[in-house]
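This document starts with one chain, in the form predicted alone, laid out as structure tokens.
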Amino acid sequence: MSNSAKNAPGSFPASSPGANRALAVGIVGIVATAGGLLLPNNTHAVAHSWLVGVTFWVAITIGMLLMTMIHHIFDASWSTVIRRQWEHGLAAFPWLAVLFLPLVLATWFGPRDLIWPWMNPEHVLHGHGTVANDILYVKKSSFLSINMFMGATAIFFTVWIWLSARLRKASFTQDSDGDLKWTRMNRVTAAFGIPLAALSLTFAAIYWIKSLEYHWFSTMYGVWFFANCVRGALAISVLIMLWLYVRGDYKGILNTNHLHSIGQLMLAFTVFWAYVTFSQYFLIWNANVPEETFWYNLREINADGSPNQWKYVGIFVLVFGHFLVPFLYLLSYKHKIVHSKIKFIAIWMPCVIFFDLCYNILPALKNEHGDALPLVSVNFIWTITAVIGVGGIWLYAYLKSLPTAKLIPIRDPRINESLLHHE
């Protein structure tokens, strides 16, 4: 078979061998992050890291959950080629569940306050007394239920794979018979799935990351949360799309005016994030009450008022890496339309994204004097392991999703026009 035909629209993808070698790669991850737990006192570490590596995924995940439904609800024509990346993606969901498992089994079994002090009511708060005589928890208790956080992650996994497999199987079954009805029952998924989404990763967000440090008060959570998930599922769908057209599945459909309607998103989310993340930096700098500025305080200084490594990480992440960067890049054309271009900045968001994440999760980790432990150790080789093992195994399941449905939605209503999508 030549390779025209064998990369034609309405053929299936080959299978790539890489499934297999991602496999390898995930198992490996896992494995070397495991292996921080062989050194003493590390345990805490390794699940911090661990949960880094599995929430930033997730949150990838739910961004491509995102698009595929806002896609459907809009009747969107031009990102019809792309969505069939987005629904391969979502096979990843069932597996990144599993990877959650063992957060959930060493909280429930080992020691409560491994990962987050508020489930153990004996955990001694740093100049604060013990959990359970703190009023903050006392006030927050009929949320922070351990109960309450293992039945919430429960659901919140059974709605993204409940939705996501409403939502392949219509796509897929359309490429069979053409029926429109497909088309009308993901309309109505996403109808109601949009919201659905929006709750349970507001309240994932919350749950997994935010309550690392139950003190703190933000209302803008959720909607940082969503910003991170959006853009980095645009980032990881771009690298998705300049491989295809590199193995050749996607020359001839892929084009420029693709290229540049997925920068202005990835340029939209950025300004997005910026006004989200530094509305929220500045109302509490503002206000200046307690409750609110040792979120930040303990991300700057430390106890004796000296810079921690924290600081130069927010400024990075905060100023630079998160907005300056790719709003600048992105607001010339040449760099959302040149491939090697736009690569870059797909490259350069996922791992801002991760940076962003440690700087939320990791400074939980404090030592004797209440100071967050620095980023620059030997803990954080755990988080990059597990940031590895668990992207090993989201692109084994990507990869073996992938030969499962034609390359693109042939018979989706709005594919000729996504073919044809000009500027």
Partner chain sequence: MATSADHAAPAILNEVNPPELPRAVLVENNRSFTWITDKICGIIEGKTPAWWWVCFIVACFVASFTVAGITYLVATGVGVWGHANPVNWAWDIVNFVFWIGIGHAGTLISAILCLLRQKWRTSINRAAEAMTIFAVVCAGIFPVFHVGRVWFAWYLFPIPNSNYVWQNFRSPLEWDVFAVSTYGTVSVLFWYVGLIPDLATLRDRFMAAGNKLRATIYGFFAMGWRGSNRHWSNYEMAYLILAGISTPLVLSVHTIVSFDFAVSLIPGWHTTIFPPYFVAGAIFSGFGMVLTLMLPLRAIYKLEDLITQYHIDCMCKITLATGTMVGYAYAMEFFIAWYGANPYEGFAFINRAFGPYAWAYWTMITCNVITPQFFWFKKVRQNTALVWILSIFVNVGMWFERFVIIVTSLARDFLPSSWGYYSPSIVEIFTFFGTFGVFSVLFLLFIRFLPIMPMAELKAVTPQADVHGGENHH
Given for the second form:
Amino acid sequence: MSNSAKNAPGSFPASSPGANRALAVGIVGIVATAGGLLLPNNTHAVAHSWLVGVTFWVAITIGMLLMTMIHHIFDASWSTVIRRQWEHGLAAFPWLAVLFLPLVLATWFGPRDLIWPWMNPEHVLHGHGTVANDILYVKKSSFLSINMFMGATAIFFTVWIWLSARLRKASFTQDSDGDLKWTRMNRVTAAFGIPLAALSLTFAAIYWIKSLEYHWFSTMYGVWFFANCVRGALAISVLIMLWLYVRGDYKGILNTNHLHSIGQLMLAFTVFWAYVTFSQYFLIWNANVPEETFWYNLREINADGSPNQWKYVGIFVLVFGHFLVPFLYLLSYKHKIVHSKIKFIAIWMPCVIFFDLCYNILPALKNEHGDALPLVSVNFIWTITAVIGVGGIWLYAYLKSLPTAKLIPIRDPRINESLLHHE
Amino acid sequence: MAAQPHGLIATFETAPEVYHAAEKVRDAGYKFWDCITPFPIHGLDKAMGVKRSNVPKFSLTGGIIGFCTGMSMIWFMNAFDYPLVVGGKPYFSPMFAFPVSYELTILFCAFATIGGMFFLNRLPMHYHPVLKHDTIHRGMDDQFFIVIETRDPKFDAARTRALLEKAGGKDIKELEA
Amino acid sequence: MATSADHAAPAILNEVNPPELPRAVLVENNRSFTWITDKICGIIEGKTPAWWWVCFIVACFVASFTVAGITYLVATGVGVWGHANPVNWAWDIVNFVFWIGIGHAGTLISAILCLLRQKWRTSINRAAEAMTIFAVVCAGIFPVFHVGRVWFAWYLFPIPNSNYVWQNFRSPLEWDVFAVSTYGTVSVLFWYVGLIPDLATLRDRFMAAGNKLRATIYGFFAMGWRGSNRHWSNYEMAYLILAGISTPLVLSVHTIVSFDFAVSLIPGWHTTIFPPYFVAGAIFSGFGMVLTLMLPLRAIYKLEDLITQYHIDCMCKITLATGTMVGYAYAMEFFIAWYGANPYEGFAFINRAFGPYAWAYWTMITCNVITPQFFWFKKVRQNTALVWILSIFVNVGMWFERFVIIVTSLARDFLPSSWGYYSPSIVEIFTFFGTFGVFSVLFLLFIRFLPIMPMAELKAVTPQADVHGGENHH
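Complement to the form predicted alone: the form predicted in complex with its partner chain:
Then the entire complex follows, led off by the chain already shown.
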């Protein structure tokens, strides 16, 4: 056991050796992903992989932002000890903005249709002529323009970084002065921050992911992204807390009821994700209109009608892995409170969220017949290295932030209730 | 046989009193005993040593049966017994069968939950010795009782009474069976 | 082991010294258990007040409009309603969705707030659940009579019949049958389970007061409940599970109601956000209705200690939150209608906002998106009369939402030559107007004969119910 237990709830040891290791992992991941560029004709695959990596961690950080604000708006008590870790996670937003930059720069200076085909009017659509001639593009060109995209992305990150900074500052300052005005300020931030975050994450999902296939539309898309954000944040925060517990820092802080409550939320959002995803699929399946179904067809069959890999990803990874396994697993009380058991599902969930993002992003990579490239191929290496690379940087940001504040918000008015949390 | 009373009942005025008394009775090793409270007291289960309820098992069974009923019913009716082409849809698909199966899952689960609760509680039971106690109506209002039954192997009229007294019970009476 | 240190008070508690920010009390003035019992049972045991009779007679009179409307319809045929091509669905389904939506807040308060451990639900959940059941009754009237020959309504259920044909399970209307009947059944069960301990209280009080007849009736339904803690243990688990399954149930019911529209191809109906959007709207309208009902009750029965300003605040905030979600959905629909670049879809939305039904559209926007924004202000939330008026606007707005969705899309769809304009007939207006009477009659009977608040649950949230009281502070 580390000696930090006796420091609790004081400062976290200033030197967290993990930070440098995380940074190293991040750099290795990024370099490995960049190495993919050396292969011939591989730029598209690497760029899409990078998009998966960045959106995955952006989703988790947005989830933490939302959870922090939801905590404040409900005046919740039990989640106070967890909230501090969410606040540390928010430190990753500026880094994620930097990591998003390569995509921006590459499309700006490099091939316009590197990722989003509509950015290049000359882009040849499969059997349709070019983007510029496509009536469906012309109709939405005022929204899907490079300037709008870049401006909107800048606004998204600004909003997230600004909200995070407000929440972090108020919470950290309260540690030293115990002033209730910070609690009230956070409630105000949450009240206007939640609608702002909801809108920004919706449009981020539309611009970054949905517009990959710009013919397709679904009003549910933002809600789908929201569900993944929150689930990812919950799972990662469970892992963080268990890690802090093993280190000894959270001994005497984290109790089974915290885990039970957060497990309940994981269960609830698993159901919510399934609800949203099923509704979207079901309505499109049932109405059976080609202008919508093509998006799912791309993920089920090739042009010649044979099933492709994504069909099995959809069935096994999404239906079973993303919904049924966590749902049935989390029904049990024991699986929510025993550390090793909840750890399993907390690792499982980010993995399936990763596959969900792959399912939404990667089929945009097509071969000459217009069929989606399979998931399991050389390209998958870059997807994994991208997630690890961005993850390393995320962890670095988190670990760098960790020693800058108390381990738990010791002067939060609800901290006592949180420490004594019982059902 | 007729002389054998149902048990001893002791009255408590506040929730913390009955809570601490329950801990003492539990530690004395009694099995057939109970607390009568006007509302569920938080933590009393632990103080009494009552295990986590078994109702969820009934619910889960009910839910699974409901889901299977829904799926098989729809397959039987629309694909087997009277196949009918509607809207170019397949005769059977788990997609369109899902909403109804889902509702039946919940319906059966609800019935199983309530049935399981009644079964585990052995209710309805309109006659019970406890209900004949003079001030039992206060037990549904603002008072708390502990009942220790004579069928408990550790029951001993004098010693059990002493235990209840020591635990702070007032107005200790015998309950006729 | 994970659980080893869990029950010891954390050592660091000595080091934290947070400022005090008291939580709102849920029962004001530190009332005793007996006070709560007397207060709530007193409503049932006391003499029937004069206002109750007045309201009851008025409600019966209003309800007679529904009876008259339906009788005329059954005697004549479904043509007495104003439906005609192209608008073959109109007030019947608008009213159905309207009432079902109102019902959802009851389940929401009981179930979702129970799962979220929002203790403030206790003083309003009983009445809200009753509201659910009565709203489902009102909702059921419309589809059942819209089938025309109502004596064949049992064809909706998979009962073997002489035609040897089964129901079409590919139809969302058949899903509705299962959804709504499950919803009604589970709501009644949930409500009844919640009532059992309180019925036992009433049984014992009537027994003590010597009223044998009423003691027997309440006693019969109390199932011999005797407050045993071993029973409470199973009971609480069962209640929690019922809450747990009611939550997905309430979501699924309105989801399936939204499927009635969304699985079709009509512009303005076929949109993937419909399920959560309908659910948010249902919760929104339901909270509006809870406020409309509870605020007068609170004033009449002087329940200010049990339904406190904090409760009203919470309800207003939920109304605000769900109203804003509904606003998000309106915006998203409009945006995607444009983004989807489908001319019919785009037209449907332009037509809603600027076509012949623009008056209904803007009524909807005003009531549903703008009205709740007043709840940002504490001053507004503290003004009970104003909250009540705003809650009426919410009810009106949500009725118009369904009207807008259903009628505008049907009145002008793909083929301009078959466009039309729908207006309700007097029979429809009578039938709908009367359902408010049906609802009121049932609700008045409820407040007269059943405990309007869950006494056991209220007692459990008072400070004197906490067995650890005082132990936390050493």
